[in-house]
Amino acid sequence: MRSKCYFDTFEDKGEIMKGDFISQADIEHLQEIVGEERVSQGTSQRELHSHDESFHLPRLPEVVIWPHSTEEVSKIIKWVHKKEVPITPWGAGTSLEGNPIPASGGMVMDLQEMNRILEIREEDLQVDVQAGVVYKELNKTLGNYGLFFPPDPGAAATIGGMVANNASGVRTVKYGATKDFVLKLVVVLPAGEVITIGSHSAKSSSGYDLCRLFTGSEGTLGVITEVTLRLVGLPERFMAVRTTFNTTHDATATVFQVMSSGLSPAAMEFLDEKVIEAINHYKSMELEEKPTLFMEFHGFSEAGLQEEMGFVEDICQGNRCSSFASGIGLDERNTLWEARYDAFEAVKRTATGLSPLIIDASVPISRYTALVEFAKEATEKLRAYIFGHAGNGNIHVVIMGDPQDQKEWSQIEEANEVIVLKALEFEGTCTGEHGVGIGKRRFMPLEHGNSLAVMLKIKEALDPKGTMNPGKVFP
């Protein structure tokens, strides 16, 4: 549960004054864009767009606006560039490093009523759709033409957010991640102009990857408003496993092995004791509570998949695994999927009270025991919950703490510091899903070096006013 404190704690710093940027006059002219019911100032809306997951504090808009067109956004947009108020845009809310909160105020501009698919081009295995559209709706509707996009970041987040964050998911490590489906783009760039970047062609080598460069950009370079998304066909088959093991090593090592052995799961995650032990508290279920994966295949036929079962069994065995479940049925794979999609919502019911701060890094598949051991040593002495998309040496460290007080969080943020600093050491990534928001920015000129000054150039060119949400990304 969030703290009450953070808002107080804001107010009594006087961080958030209404007024610092817009007047009644502003308000008036965007009411005459969008509509009077389209524009907000109460202090509800205002409250539930100043904060996302994360334990970083909140900081309050001046005004929420909702779009329903490209053409508004870009008469809004021309609006805040000419009278150089920050604006954030913002999905579903639902990042975990601080990525959609108004670090400096001004204008969070809501795409979630810009929900429209515009067409599915099936034979062409592809979806055009505005920014707000949730994937999940997306793929329930796509699942009528056979087709599905999958990138799963689990939570109910927009397509446009996805983009804008490179989400990725279970899924991960056999369909790749949001930016592997971006085929083309429509954005609003800071001073209003509207580009279409990409195209309908599957493939091309003409010109920059300018779809790789908005992919990703955390809306610090332009506003995404429609989105042409690559399909895939819904899989024949599927075959879940779910398997547990005495130690942590035993448990990661098999990850390594599964992967590099040719096998090619759909997911692999690893989920430690304590994330068992919460799942069971949160789902009332009785899995064990040991380290434990899940592992999902797909494939065209039931024999194709039991002999890759084979395969897998062998390798856990060969690990010491003390259990290996597969040919899980329909409702129990639903049942364990849903299980490791609420898996942060369980942790932070077991502690009530207390934020999370969430570590996202990423490493070499072959380092990943390495990390997982190293991540659990550092953070031996804190309530922490490790897991993770193992497959693609994606880990996830949960620590649960009182930002309050002072010698617990300086402990959460230096295990926090050590682990991910532990993650460049091994040739990887401060952050593999969650984006660089708040919370990586200073993890940012160690992981890139020189290139960290190119990034800022194009920053500065496409934004030289630094109205697109400022504070992010960069130190």
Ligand SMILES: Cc1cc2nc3c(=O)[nH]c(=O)nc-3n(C[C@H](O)[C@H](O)[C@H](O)COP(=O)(O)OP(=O)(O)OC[C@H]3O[C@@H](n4cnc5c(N)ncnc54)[C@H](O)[C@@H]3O)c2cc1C
The other form holds:
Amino acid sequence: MRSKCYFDTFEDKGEIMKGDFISQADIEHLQEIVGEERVSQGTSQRELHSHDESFHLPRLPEVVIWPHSTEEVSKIIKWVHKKEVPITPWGAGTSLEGNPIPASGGMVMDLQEMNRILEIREEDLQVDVQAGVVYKELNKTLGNYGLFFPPDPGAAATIGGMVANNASGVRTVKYGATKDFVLKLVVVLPAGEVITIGSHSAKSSSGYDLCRLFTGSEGTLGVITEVTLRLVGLPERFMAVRTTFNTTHDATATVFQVMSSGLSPAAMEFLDEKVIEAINHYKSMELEEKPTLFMEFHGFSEAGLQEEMGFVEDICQGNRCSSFASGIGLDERNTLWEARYDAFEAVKRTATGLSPLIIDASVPISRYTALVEFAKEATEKLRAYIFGHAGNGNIHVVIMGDPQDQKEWSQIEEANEVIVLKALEFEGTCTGEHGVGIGKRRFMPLEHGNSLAVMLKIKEALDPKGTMNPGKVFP
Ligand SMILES: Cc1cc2nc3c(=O)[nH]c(=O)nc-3n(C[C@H](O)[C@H](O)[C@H](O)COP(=O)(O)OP(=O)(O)OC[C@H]3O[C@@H](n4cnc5c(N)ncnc54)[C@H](O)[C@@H]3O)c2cc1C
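If the one shown is the form predicted alone, what is the structure of the form predicted together with the ligand?
Entire complex below, previous chain first.
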């Protein structure tokens, strides 16, 4: 690859670089494509697009551009490709592993103004959207049709960013991750060629599955401009459960038993006692500060859900739960779950001025208890908070610290290292949902062995100049 990229020194040298990829003549040409007001070299816009929601060091792009159509994206990419300018697609910048940080400077292409819902085909349970549509807005609109797109990362992410990161969330345990909903994509390749992949058929065995290739590619293979998503009917009835345990072991063992009992929770979340304590402070609540499970079930009838609730309660009692609160209906669900959505923010508020390192790893469900217990021990002396999408074996450990305090931060990074390595030892993955970005690159050889070389060949075949989101995914 011939790219003029600096990503090898990115993590060592924190300074913001002066760019050297884009000339005044380039800016004028870009302005001809999209108009003056949609190209910015202003400091505030460059700063806004220099970081995501993670602790990873910011890097200023030289220019930010806001296209409105696939055609504009193609024209811009053709130009920057010829000039070998690094280009980083940008959704809403809510990533947690440095995924959209322009590690080599160059251009950030912000897709947020491509935010039109193109067509809702309710009879097919499908929607076509531009990449910059925010999924919460999409679900609001789809609600009018009795439909929804289930993956729910919590943050105000765009559909393009969710596809590029293969995002998932609390409902993935029942409905699947973003990759399970992508039927068709329009993608602009690194030299500017536009391709359409997939179809409107709900199933297909026609050729290589390129939708899966681009889903989770983190902007390293091209820019996704349009997406067709499969949708699901909104559930008729909701049941929610919040239950606490005296030990982490009892709580996580319950996860395994519920999952293996034939019940099908729509969400199954674990929060340790420190997360609950943080939530109590942040939201002035009085939840029992013990290892806690939040569960949600979807069904057709109240009677059916009542019956399921009986089974769930039996399992929780069998694991010595110290409290069990449940309710049927959306309002009850929202009340019981109020605390869950603010978990990350509550943890961040425990130590203002410090940064969070967020560990995201996933293991087969049978190893979840062991991983959580291992993580607890590994982070005993740190400001660590454990929670996650337990039903998928997905753990998050948020460790608060000061990246400038080298001694403390190296302990935090060491904890990250050992927990991820343990997940890999348990035949899991270094990232359940946040993607590789910058932070997980070093684990890729161990997780993927010689198949990483195949990924690299694909990258080189599609992006021989290495201009698409350089410094990500590959070590
Ligand atoms: C409080 C909080 C909670 C979160 N919880 C979850 C969670 O439960 N599950 C989860 O999966 N994630 C979670 N996240 C992470 C994040 O929200 C998701 O990864 C989300 O998918 C990122 O979307 P975005 O639009 O912000 O994309 P960005 O962060 O802007 O970009 C993500 C990646 O996609 C690339 N990209 C963006 N748009 C395109 C495009 N159109 N074409 C090609 N590449 C593109 C970028 O270059 C980057 O590599 C959370 C984040 C926060 C802040």
